[in-house]
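What follows is a single chain, given as structure tokens, in the form predicted alone.
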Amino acid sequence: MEEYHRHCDEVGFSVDEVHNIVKECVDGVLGGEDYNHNKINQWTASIVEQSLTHLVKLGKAYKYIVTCAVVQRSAYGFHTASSCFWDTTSDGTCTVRWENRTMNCIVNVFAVAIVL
């Protein structure tokens, strides 16, 4: 991922804004694709790197953690959970669920406010 440094003083986590950014990244990487085990590492790396790049460019005072899981669709489903202990007035999280006929993708974004 390219380095991007910028003075950030805006704090305000917008779930809708983050959801739209991540969904565009996932659509751009996985849209039109069928599940292919050999491409999973490339796809997940692209999704998290693109998401982080766009989130940082918002210029908000956050540290971001982005995770991505892609699994082949099956009758067994796919379940995940997360929990955070933080300041709910400034920190935030967003989960994006994406699927097509051959795979499921879950992207989690955790945003921790930088307080100086």
Contents of the next structure:
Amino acid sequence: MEEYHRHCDEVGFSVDEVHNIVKECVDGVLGGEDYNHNKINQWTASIVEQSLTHLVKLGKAYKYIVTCAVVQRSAYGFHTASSCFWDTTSDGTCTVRWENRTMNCIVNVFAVAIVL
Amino acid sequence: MEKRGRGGRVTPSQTPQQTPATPRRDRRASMFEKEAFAQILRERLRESIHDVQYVEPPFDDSIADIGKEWKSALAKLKFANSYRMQPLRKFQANSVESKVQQILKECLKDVKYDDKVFSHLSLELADRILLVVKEFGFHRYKFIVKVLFIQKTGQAINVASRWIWDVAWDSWVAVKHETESFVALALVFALYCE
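Could you output the structure for the form predicted in complex with its partner chain, given that the previous block was the form predicted alone?
What follows is the whole complex; the chain from before opens it.
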């Protein structure tokens, strides 16, 4: 019987790397743009897909969920809360809030470890 | 070569101060390009700001270390193989959806949008939904619940999610509850922990 030696989750979930990745993706897609109703679907989809591909390239044994909400900037109220049931030693989350003159963007990344 | 260029560009109308400037600019083209790039980037992002908020899994470094020690100790312990390839009961999205819809309706029946109330309410609702989902009894599942409240003031909002997980056992539920003054959106993600 072969024994599979699992190298431990490389210092768990590293928030810094993840927030850099996400910030770059958002900057790249929304940087310098104004709110445009026709393109908004395309933008949210590309932010999320790009973040996900970059996260996967980190090469860690994690399942990822990336959520992105883009709102037109005006006088409005917005609340968001999340509650998670997981292994706190290996799983983690990161939220990046980005804004410019015409829109607000909130990206949430949840990473859940795969126990091999 | 440069001297010839300088000589060539001297026109009688131009002042002598201008002529050395233009060939000098040409010589330093590469550095200028770098500056131009940085400047363009700064210009584009001038009106944007970003902010990061996150919750780290452990609040304190010492707790993290304890967890990791325990985990590595666990790796050395050999557990008997359970030979379980799949969850006992697969996550049923429709029953969870109807239950969450019911909870949202109950909690938000006659509530008007209010800043302070809603910041507590969103956390409370997220915890409540988590408890209910746990009560369903899907074993070895990890859950993530996300609750969003958006005030209706005529602006547009777009919410997108993508994931990487095991398509066979992992699933998600989205429930929307709309009233006159606000919209509530609840997302529940269920991930099987092998």
